[in-house]
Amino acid sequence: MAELTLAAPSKLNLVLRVGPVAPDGYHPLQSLMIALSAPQDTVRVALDSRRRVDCPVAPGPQNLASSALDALEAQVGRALPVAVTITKRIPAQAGLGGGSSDAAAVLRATNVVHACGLADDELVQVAEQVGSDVPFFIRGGTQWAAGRGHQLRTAAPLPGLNVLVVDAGVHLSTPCVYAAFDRAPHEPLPAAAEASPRNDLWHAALSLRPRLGRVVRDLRAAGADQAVLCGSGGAVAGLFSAPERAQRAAAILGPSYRTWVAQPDTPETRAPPGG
């Protein structure tokens, strides 16, 4: 196969518990995380004499999906010359994992254009060198996180899940909300977090981004039963009970944000190799 296009899937963290910061420098993590049908952005891989990364974003090599290819190199023991065409619709700074998402997309259409013939295990073992959240996207569908979120446990889908995103244009950097997180007194992890939507970085993305907490309100006014805030923000995700009222919030919070009414997506209802 000369060339293949991937869905790349945002994701949301139903569940963020974030533990104290470690000796490695890192905060332990309990999340679920659910790849979501939108927004999404498109990966195009196509066999190359050298290797391109186009994206509008982050082009060239300061792309994770650059990084990814320099990880597959590694593991496979050979140059892996391909052509990345990245079309982005997932926002930057989102927590929305846009950019983690591409770099899985390219370590899967690699895998199959060069014939490396990585089984999905494997290829969780490189995307691991890349990034916290790459492993995910790699698995997909509906998972727990824990550690640095890189440990999975496959969970029950929640097909009944109806989320409306909201990108109000608040980026945040994940640095700076984490910093803002440890100046706040908090909690130990508990032995096993629950699934009740809960983000614990909320108070500190919102102690950088005060408009969030306008975000949330409207959500509310419009419908939702409950908001979380997306990764490290500055996405919002509004839950709601069923698809229609996660559509007719979608048309009151249209005028005012980007919005994206989202199911679970899965693995079986990805789009088709090269679709």
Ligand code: C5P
Contents of the next structure:
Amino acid sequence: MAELTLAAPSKLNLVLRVGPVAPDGYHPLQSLMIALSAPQDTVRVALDSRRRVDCPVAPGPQNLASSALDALEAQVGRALPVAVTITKRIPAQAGLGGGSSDAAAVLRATNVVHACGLADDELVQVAEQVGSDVPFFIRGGTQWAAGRGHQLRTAAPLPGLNVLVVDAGVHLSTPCVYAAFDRAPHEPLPAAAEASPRNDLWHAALSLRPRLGRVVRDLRAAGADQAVLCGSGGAVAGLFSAPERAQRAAAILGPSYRTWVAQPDTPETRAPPGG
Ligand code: C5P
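Form predicted alone done, so how does the form predicted in complex with the ligand look?
Below is the entire complex, every chain and molecule, led by the chain shown above.
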């Protein structure tokens, strides 16, 4: 196969419990992660004579896709020249995992077009070297993540979950949010996290971007049962008992914010490549 185009979903951390920073600078997590049907990027990988990474947000070597290709080349011990074209829809610095998802799609597609023959478990090991969230996107679906986010355990799907992802244009850097988390007192990581929505980074993100409080209030006023910060922010997800209620909230909030009505990502909900 000379080229392959894959949908790269965003993710929701429905639960994100965070423990005190470890000596390696990372925070131990317990997170219930769910791949979402929207927003999604599209990643095209084609055989080429040299490596190219086209992406409107972060082109070339600064893109996580380049780190992914470096790690895959080191794993298989040969050059894997490809032209990567990333069509961005997932907002950056929103906590939706867009860069990590694109990198995972590049690993999966390059494994096919260059006939590397790596199994998913081996791709997960390569993904661990690229970033904490990249292994999740190799697996997809619904996963409990532990460690720094890379130790995965498949969880039961949540088909009744209706999400409205809200991008208020609030951008947050993940290391800055974790640094703000470290400055405040917090509870130790529980032995096992409950599956009820909660994000331990909320107060840190709110301290850096007070406008997030307004976004949550607007979501609740538009009918969300609950609102959770997406990852380290700044997107916020409203949770609804029915898709119509999420659609209604999208209509109410639409003039003020960019919104996406989403369900858990499945092969059925996935946007056609290039769509
Ligand atoms: O693994 P990744 O490169 O995506 O992480 C980006 C940054 O997020 C890290 O440098 C660290 O500051 C923070 N982080 C953390 N604990 C985690 C995951 C990420 O402190 N479990």
